[in-house]
Every structure is written in C-alpha cells, then in structure tokens.
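Encoded as structure tokens, the following chain is the form predicted on its own, with no partner shown.
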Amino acid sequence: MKALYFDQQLLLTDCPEPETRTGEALIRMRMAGICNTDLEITHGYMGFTGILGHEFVGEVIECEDARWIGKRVVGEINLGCGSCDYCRRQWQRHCPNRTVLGIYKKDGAFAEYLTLPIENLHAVPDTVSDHEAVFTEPLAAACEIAEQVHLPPGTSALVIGDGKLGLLIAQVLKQYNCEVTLLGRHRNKLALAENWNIRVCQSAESLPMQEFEVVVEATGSPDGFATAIDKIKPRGKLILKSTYAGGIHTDLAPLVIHEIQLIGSRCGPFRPALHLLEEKRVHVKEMIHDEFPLREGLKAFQAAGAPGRLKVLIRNE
C-alpha cells in the first residue's frame, strides 16, 4: 500500500498492508488531516519513525465484530496496555506502555489502510461529512479544556494562536458562553473568527496586562507562552496546548508570584466533539485550505507547512 513514511525524512513509499491483531479493525482511510504535530515530528519531535497521521475518517473493512464492517469511523489515538491503573480509569493517554497513532510506536493514517482497537472507534453520524469528521480529533482536544477547567458563563478567556486548533478552541469556549478573545497574526484567519462572532485581536500590546481568567496557549511558539503569562490574571488558569520541538526556556517566577495554575492539555473526548459536529455548532469546513490525493502527500506537507495555512487534507482515492 502507499503511505507517507517518516525516517529522518518524509517519503511516499510502498509499505506492507497492516495486519490486524485480536480486537482490532482494519480501516480504509478515506480522509486524513495534517496537524502541527505531524509537522513537528518531521522536525524531530518525539523521535518517531513510521507512518505519520492521526486525524482521520475511514471505513471499517475487516473486524471480528461484524457490526462495525462498512461503518465510517474516527478513532481515538492512544492505545493503552489495558491492564494498568491508568487504563482501568480510562486514561489510556497516560498509560506508561501506550502507543500513539502516527506519533509514537504505532503506524498512522497517512496510508491506504490502518488498524485500531475496536474500543478506540466511534461511528460517524450520517449527517457529518468526511470533510467535517476529519476534524474530530483536534476538536476533541479543544473540548478537553472544558473537562479540565470549570467555565462559568462570562469567564474571560484569551486564546493565543489563530491556527487550526486555536480556531476550534475559541469556538468551543464560545459554546460555554465565555467572553472569548482570539489573539493571532493572520488577518484571513482572524476574519473567520470574526464571522463566528468571536472577538479578535492582532496585537498583544493592545490587550491589557493580567486581564483574563483563562488563557489558552496554542501557538506552538515559546513567544506565546510569554504572552500568556503577561495576560493572565493572578490565580488564573493557563492551559498549555503547545508542544515545542526545540523545548522552551522561560522565567517561571510569575507563575509562583501570581499563583497561576498551569494545566497541560492534550487529547480529549470524541463523543462531545462528534455531537458538536452533528449539531453544526462549530464551523470547520471554512478552515480547509487545500486537499490532495495520497499520491501527492509530499506536496500536501509542503502546503501545510507554508506560513498562514489552515487545514490541509489528504484523501485516499
């Protein structure tokens, strides 16, 4: 099968079709999205070697449970051992023996076929298109914030970063009636948020210091972290969504002085994300910048890495 394989460099190559293990499904990828994490991996993040890709929608073609065959599915990306304390609590993302689809020791979705445990799968509602369903994983990551932080109506919230995840986070916070401001650099992206009735700002200097009860850092840049510390109120909650391929060096004293809660936030619940997509309560199609067939996957990565781009999709023809 054709696949985008990373081993020091990204290659479009022929790989063996994956074999299913007990309890797994064989899935034909229909559409997959390139995420900033994929781009970071190609710069050394996680030291991953294998087939990239973790945002996808596909069709089950082989499965022990015949009820899944033919269904369109999305899949949670963390594969736990199933027996540790974290797995028993349904926290597979923290299993010390986990693998992660397309990120850590598990071949991913930028291929004709992939495998996942049946327990990781979620059926896609008929009213949700492939172009919408492919956003389930990053939208779930946005929904995770509400699982971690209490968001009373009227909470002042700043989202730093107008990329794909930042736009999703701003929309999710809006669902909780937060007073949301999106800080970004790209006029075209901020215009999308304005169309969704989200307040936007293009200059951090124009925002007051220590103004926001909740700040979400989603830039992928160390500069975003420094801005977050400047803008958060004492005893506020700083949600860190960024991962940095080169690490980060910063002064942590303000976190102590102002008693700021720093909360790491990663993957999230798929069911609320699918519900938001089914109810058409978030906008995702407007975030699609381009679409390429799998055979042009290298060109897709070039497009996704260009400044100012939003979501680039790969389809399996």
The other form holds:
There are 2 protein chains.
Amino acid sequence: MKALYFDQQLLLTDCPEPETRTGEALIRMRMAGICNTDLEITHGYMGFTGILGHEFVGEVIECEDARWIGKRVVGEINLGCGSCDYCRRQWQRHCPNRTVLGIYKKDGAFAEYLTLPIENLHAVPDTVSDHEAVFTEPLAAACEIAEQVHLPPGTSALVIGDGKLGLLIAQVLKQYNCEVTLLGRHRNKLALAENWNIRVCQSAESLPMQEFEVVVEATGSPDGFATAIDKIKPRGKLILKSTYAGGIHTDLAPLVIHEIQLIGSRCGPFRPALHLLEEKRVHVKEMIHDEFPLREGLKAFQAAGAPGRLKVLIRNE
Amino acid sequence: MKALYFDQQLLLTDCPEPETRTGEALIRMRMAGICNTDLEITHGYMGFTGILGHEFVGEVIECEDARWIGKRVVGEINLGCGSCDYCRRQWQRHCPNRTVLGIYKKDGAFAEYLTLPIENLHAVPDTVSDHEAVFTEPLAAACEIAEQVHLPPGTSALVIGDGKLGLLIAQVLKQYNCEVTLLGRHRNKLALAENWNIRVCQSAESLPMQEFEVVVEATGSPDGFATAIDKIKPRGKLILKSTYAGGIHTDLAPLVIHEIQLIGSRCGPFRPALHLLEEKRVHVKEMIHDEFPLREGLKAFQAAGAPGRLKVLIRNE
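Starting from the form predicted on its own shown above, please give the structure in the form predicted in complex with another copy of the chain.
Zooming out: every chain and molecule, the one shown earlier first.
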C-alpha cells in the first residue's frame, strides 16, 4: 500500500499492509490531517521511524466484532498496555508503556490502511462529514483544557497563538462562556476568529498585564511563554500546550509570587469533541487550506509547512 | 529604638519608633526568626531598604481597639490596600498594591517595635510559647500547600530540600496522611525528620522516576527543580516554593507530555498554622539552632547564614 514513511527523511513509498493483532481493527483511511507535530517529527522530534499521521477518519474493513465493519470511525491515538495503573484508570494516554499512532512506535494514518485497538475507536455520526471528523483529534486536545480546569462562566481567557490548535482552543473556551481573547500574528487567521465572534489582538503590548484568569500558551515559542506569564492574573491558570525545542530560559519566580498554576495539557477526550462537531458548535472547515491525494503526500507536507498555512488534508482515493 | 536596618548593607542602628496609622496596632517585638528570604534580601533580593524581619511574635502596646492591648500576637505579613478585587476576596496576599512586612515597602520585625493593621493580627494561645509562635509564619507557608492542592489520604509526596521550610512542609503533609519522603543533603536535618517518623533520603538517584503524586520543590536550586520533574508521576502536582536567582534553563516538555501541574506557592493561612502549634502536632523547637538578643542582631545574621544551620532567633530583651 502507499504510505508516507519517515526514516531520517519523508518518503512516499510502498509498505506492506498492516497486520491486525487481537482486539484490533483494520481501517481504510479516508482522510487525514497534517499536524504541527508531524512537521516537527520530520525535523527529528520523538526520533520516530515509521508511517506518520495521527489525525484521521476512516472506515473499518476488518474487525473481530462484526458490528464495527463498514463503520466510519475516528480513533484515539494512545495505545495503552491495558494492565498498568494508568490503563486501569482509563488513562491510557499516560500509560508508561504506550505507543502513539504515527508518533511513537506505531505506524500512523498517512497510508491506505492502518490498525487500532477497537477500544480506541469512535463511530462518526452520519451528519459529521469527513472534512469535519478529521478535526476530532486536535479538537479533543482543545477540549482537554475543560477537562483539566474548572471554567466558571465569564472566565477571562487569553489564547496565545493563532495556529490550528489556538483557533480550536479559542472556540472551545467560548463554548464554556469564557470571555476569550485570541492573540496572534497572522491577519488571515485572526480574521477567521473574528468571523466567529472571538475578540482578537495582534500585539501583546496592547493587552493589560496580569489581567486574565486563564491563559493558554499555544505558540510553541518561548516568547509566547513570556507573554503568558506577563498577562496572567495572580492565582490564575496557565495552560501549556506548547513544547519548546531545546528548552527555555525563564524566571519562574512570578509563578511562586503570584501563586500561578502552570498546567501541562496534551491529548484530550474524543467523545465531547465529536459531540461539538455533531452539533456544529465549532468551525473547522474554514481552517482547511488545502487538500491532496495520498500519492501527492510529499506535496501536502510542503504545503503544510508554508507560512500562514492552516490545515492541509490528505485523502485516500 | 534598636533595629536591624538594611540599606545596601545590614546595620544595627537607632531608628525612630514607628507611628501607628488608623487601623494599626503598635507591637513590641518579643521574638523574631531569621528566614532565608531575609538572607536573600541582604544579597539584594527585592531591592528592599528598611527594617528587616517578618517572622515574629509580639505584644500589642497601643491599639484603637483596647481588647488587643497586652495580647500576645503573631501577624500576617501582607498589607492589602483594602479596596481592590483581591482584598475584597480576602486575598490581601495578592493585592497588587500590597506592602509586605520587612520585605517590601514596610518596616519589619527586627526592631523593638513594629506596626501592623489590626486585621493582620492573630492572638497566640497561652499554651503556645514564644519559641513556638515565632514559627507561625513559615508554618502557614507550609499549610498553603493543603489550601491549594487536594491531598487525599495516602498521597505519595516527595519534599525536596531539608531546610527550615522543607522540614515544616514534610510535617504538614504528614498531618494530611500523605506518604512523605524528604530528600535532602544534610545528615543533621534529615536525622531530625527521621525522629519525626518521616522517611528520608539523601540521594535522588535512589528514588524511582515518575513515582510521586505530589512533589514539593523547596531547595532554591535549579537541580531541585530538575529532580522534581524527574520524580513526579504523570498528572502529578509539583508545588514550587523556590525561586531561582537569575532564572532557570529548563525543558518544560515533560510538563506537557505528562500533563503535570506546576503550582506556585507562597504565603499561607495563619489560623491553621496556629492551630497545629496549639495542638503540638508539628515539631518546631528542635529546629532552633541559635538565639541572640536584638543588640547582637548582626551576629544572629552571621549564624543564620552558616551552612547546615536551621532557625536562628532574635529576642527583644
């Protein structure tokens, strides 16, 4: 089968079809999304070798539980061992022995076929199109914030970063009746958010210091972290979605003096994300900037890496 | 009156007695404790000029509310403006216009007399001696952790740093039925904790990785922070009591990947601290290493700065 395989470099290559293990389903990929993490992996992040891709919607082709066959599905990307304390608490996302679809020791979705454990699958409602369903995984990562932090109505929230994840997070916080400001650098992306009735801002200097009860850092740049520390209120909650290549030099004293909580946040729950898509409560299709067939996957990666670009999709024809 | 005054250097000097403003009490200092923050201020921290000292027990000499006169008191060190959002929520500790006793724009307790707003005072029960009551302020800072973080019984907790604050924190966590391990470098301090039935450890390497649900960093050294990140469980809570002079170079990616919460923690509630002292549920007197009269205050500072030293007290004779 055709697949986008990374081994020091990204290749469009022929790979054997994946073999399903007990408890797994064989899935035909319908559509997949390129994430910043994919781009980072092609720059060496995670030291991954294999088929890339973790945002997808597909169709179950083979499964020991026949009820799944023919179903359109999305899938949680963390594969737990099933027997550790974390898995027993349904925290497969933190299983120390986990593999991660297209990221860590598990071939991903930029291929004609992929496999996942049945327990990772969620059926996609008929009213949710492929172009919407493919956003389930990143939208779940945005929903994770609401799982981690209590968001009383009227919470003043600043989202830093107008990339794909920042745009999803701003929308999710708005669902929770937060007063959301999105700080970003790209006119086209901020214009999208403005269309969605989100207050936007292009300059950190124009925002007051120590003003926001919740700040989400989603830029991936140390500058974004410094801005977050500047803008958060005493006793506020700073949600960290970014990692910084090579670490960061920072003064954590404001965290102590102002008793700020810094909350690391990664993958999130699929069910509420699918629910938001089903009820058309978040805008995702406007974030699609391009779409390529799998055989043009390398071109898709080039497009996704271009400045100012939002979501680039790969479809399996 | 005699006072320990800091202005570029620490001086034992004659100062005018403080004037009481409306709502304030005049307090005769009975005993005061030297804190690491005092030592840091003498090295330039906070850019403070004035009388040092914020850990004290004293006697009210003058007060518009006569019921306080003659009472032995301890006092909260943050003086709020009384009218901002934080003060209205009883968060004077985070008032943006606050002054701080002996630390920021308010003369402190290393003097014959000091003043504090009546609302900052707490009467000391007769059964709590001066040598115990003087620990109220740092013990409150230890209690702050239980105010910020839910500590279910059996929580596995690692306290890093066997200094004065670390020893108090380990005891407070034990009160909450945490399974406490204290990691430190000083045999004499760890021996104290062992006497209090706290599990102690002298080498970070001998502790398992990602093992503790709660980790408290109280060393003031970037090494301590790195150890905290190593030892905390996924979804664990890392309480940061330390600030690091000159900032810190760190990789925050593990916070994101393991969804760790980093919780800055500073001053705490006096009432539960006094309660712990009244019920003799924490050991403090064993932490007193030396005591000097105010006129030998400079000598007291020298003693407090010596390696391996715990609490050094200054008494007003």
